[in-house]
Amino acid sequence: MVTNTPAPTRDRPRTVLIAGAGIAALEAALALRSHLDSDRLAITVLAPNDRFRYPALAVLEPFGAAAAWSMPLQAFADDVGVELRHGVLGDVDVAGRVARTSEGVALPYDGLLLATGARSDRSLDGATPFRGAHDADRVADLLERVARDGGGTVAFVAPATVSWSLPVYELALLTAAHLQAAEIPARVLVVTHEADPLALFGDDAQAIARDKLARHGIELHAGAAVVGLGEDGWIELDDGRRIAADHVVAMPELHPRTVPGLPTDDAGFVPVDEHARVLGAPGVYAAGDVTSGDVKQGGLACQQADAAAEAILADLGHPIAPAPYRPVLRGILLSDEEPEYLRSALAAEQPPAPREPRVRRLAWPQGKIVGHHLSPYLAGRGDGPRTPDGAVPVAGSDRAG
């Protein structure tokens, strides 16, 4: 295991750079804060930009459930004492413990935490990507071109590249109630590598999941890696088999942004140990996306981003015991019915314990984005996102306003 040796004692509070702002990023933030007051720990976020867009909510845009939300990354740092500095990291020196901007401005740290996520991009050629908040626009223009054209066949696809699949679930379950209760006559299918529907929840979450695309009538093509998109619109997958489609959506798939001075595995992703720290980098430690990993998530995210802040604070000389990242899937399936509260422990080390279910409905942390310290946060805040505890009202059924 590759251990990190503090830096020299300073007159001054150690320093804890944060490359990112994301939700990995303000999650490691706050927990770092909880520990260390501003005279004992100084922390730097550097972030890209200067809000934070909460993206958990965004399949509700399309169907007027939901407006995108975000808050100034000023606010959140006058809030938790943190310095907000502008900016994109560039490259590391990690002898020397300094990083610099792209735009070459040096950054001493003590403890560098890499959460610059991962670049999302089309998966599929020819398709509506869906992508996020930055989508919704694209997939109501879908939905309305199907109301004019009198109906047709929507297809969401969850392709191979894609471990993170169940926005795939939400926005089908979602668009075949918009279109029922438009009384258009429109065919919904979901496509998907997965042998199962939301295979990674296991037995009991496959079968709710199931129950919900037969009673909306949506089509389920499971175990189908789609290798394209024929010029005749069909869908095509890798066993020669073709799914007719007059209209298809499909997840993304995410690629790395690279930091030279940074080692990465075979795909570009930072590879890193049980405590976040990034193999071959002494201070450096990664959480989220840029990860390596098959699973990426915002609740994973900020399971991941705790271990890193709890192994900085032990290796700048805090007492404490850094306990490692055992990730637990956390994920609320929205759709016109009740929400569908859903949980799987994905470290072998952490099975479920007996009798506990693996879909559950009480005692849920607030938010979509399960944050130990993020989550509350956001709904300490008036404005902050609202996740729907109940049924999400469709644009166009007897519950919309």
Ligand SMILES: Cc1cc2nc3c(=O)[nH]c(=O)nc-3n(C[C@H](O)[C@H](O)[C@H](O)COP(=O)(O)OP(=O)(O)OC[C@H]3O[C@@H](n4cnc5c(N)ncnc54)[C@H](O)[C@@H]3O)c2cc1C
Given for the second form:
Amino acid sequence: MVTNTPAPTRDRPRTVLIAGAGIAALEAALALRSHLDSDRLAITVLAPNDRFRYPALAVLEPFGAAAAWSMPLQAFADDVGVELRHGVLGDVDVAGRVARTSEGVALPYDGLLLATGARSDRSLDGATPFRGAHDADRVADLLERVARDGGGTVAFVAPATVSWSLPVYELALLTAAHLQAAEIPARVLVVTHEADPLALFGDDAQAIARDKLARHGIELHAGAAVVGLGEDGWIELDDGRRIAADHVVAMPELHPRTVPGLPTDDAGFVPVDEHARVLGAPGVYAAGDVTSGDVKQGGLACQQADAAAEAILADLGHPIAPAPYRPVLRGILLSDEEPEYLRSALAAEQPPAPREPRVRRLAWPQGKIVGHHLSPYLAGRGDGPRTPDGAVPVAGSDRAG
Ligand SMILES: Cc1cc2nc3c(=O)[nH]c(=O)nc-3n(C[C@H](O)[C@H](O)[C@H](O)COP(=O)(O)OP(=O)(O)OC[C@H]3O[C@@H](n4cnc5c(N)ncnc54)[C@H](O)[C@@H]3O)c2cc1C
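Having seen the form predicted on its own, the form predicted together with the named molecule:
Entire complex below, previous chain first.
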């Protein structure tokens, strides 16, 4: 809803600068625009990328079940009425409310939202990384090697630094189904630091995951902290145990992208309050993987971006009572069977999560990454990303052979 908040008594509308053009940034831009039109609020999005990429369906690509989805950022900018600037945030003068690009261009702002995500690095030397669509070919090649060899052991690893482990289970389930369909006698393993599979979603989700893994013949090594890969292909655990594997696929570690002038926690991520205001930096807000939160996930990034947008508007004088960030984790577990729709309230002060974490598909907001504004925006595009609402076909694709 666009309201008639009086324009500021200055010769330009207030300016919100959003650094980044990923999940949190786009959700925040849509949230801000839902309150104020471009005569009342100027929004600038600063990012080095020309396209917005949707990461959550990347797990389907090695199996030829989906192509990478992206859209030009300029199309988003035109749709939403934001200015797009190509560049990288270099540093911030918090007191002066001026951001500078790495090339030294000064960008004054009234509110700055940091939505620059996290750097995704290899977590395990010698393993095949899976950081998203750009690693899909590596996994497809690995599956072809298993087929050529007539079998082998493939392990999917969630190292201790990975909080969002769902892609590990999706890749393992799809791999097992693909190899079984091709009648290749391979072993598939999940090796995870979690005490139980999908532990973040609670007891019932764990039971669902265990059951699915067992029915797919996947060996589960839970509570396993991987410290390295031996030359001989063994996965080495911190308690001295070793697990044999011919091929290892590992989820990445997320590392902070620090911006000079802004505070960080000990790990280098940006500390925020429950309204996504950066601690000790008035006028600066942060949302998504760049922040200190334990769980880094797209749906949470959107919820935090919504809280940030409301706090920005309130701090700029818009009559709104900003809602705090109260994270609710939502995930769709894709496999060769019907998808599982999972949900869990993460904030301690929220009522306990319902015992049954399964959510009916009809009650699910659109899309695999759930954003209050982003999901309907993407669904409204004729060519938007399409999350499968049934079993993922894994056999007989050209890609997976
Ligand atoms: C394989 C895979 C599957 C996933 N599946 C799911 C899922 O099913 N559901 C889910 O909710 N989440 C999922 N996620 C997690 C989700 O993709 C991330 O948590 C989410 O993208 C984080 O959003 P963000 O906006 O914080 O960061 P990003 O989306 O990474 O965006 C960061 C943006 O900042 C830009 N940037 C970086 N540095 C600068 C700078 N200095 N100045 C300006 N711009 C900068 C980048 O170019 C980018 O545009 C998955 C992730 C992966 C890798």
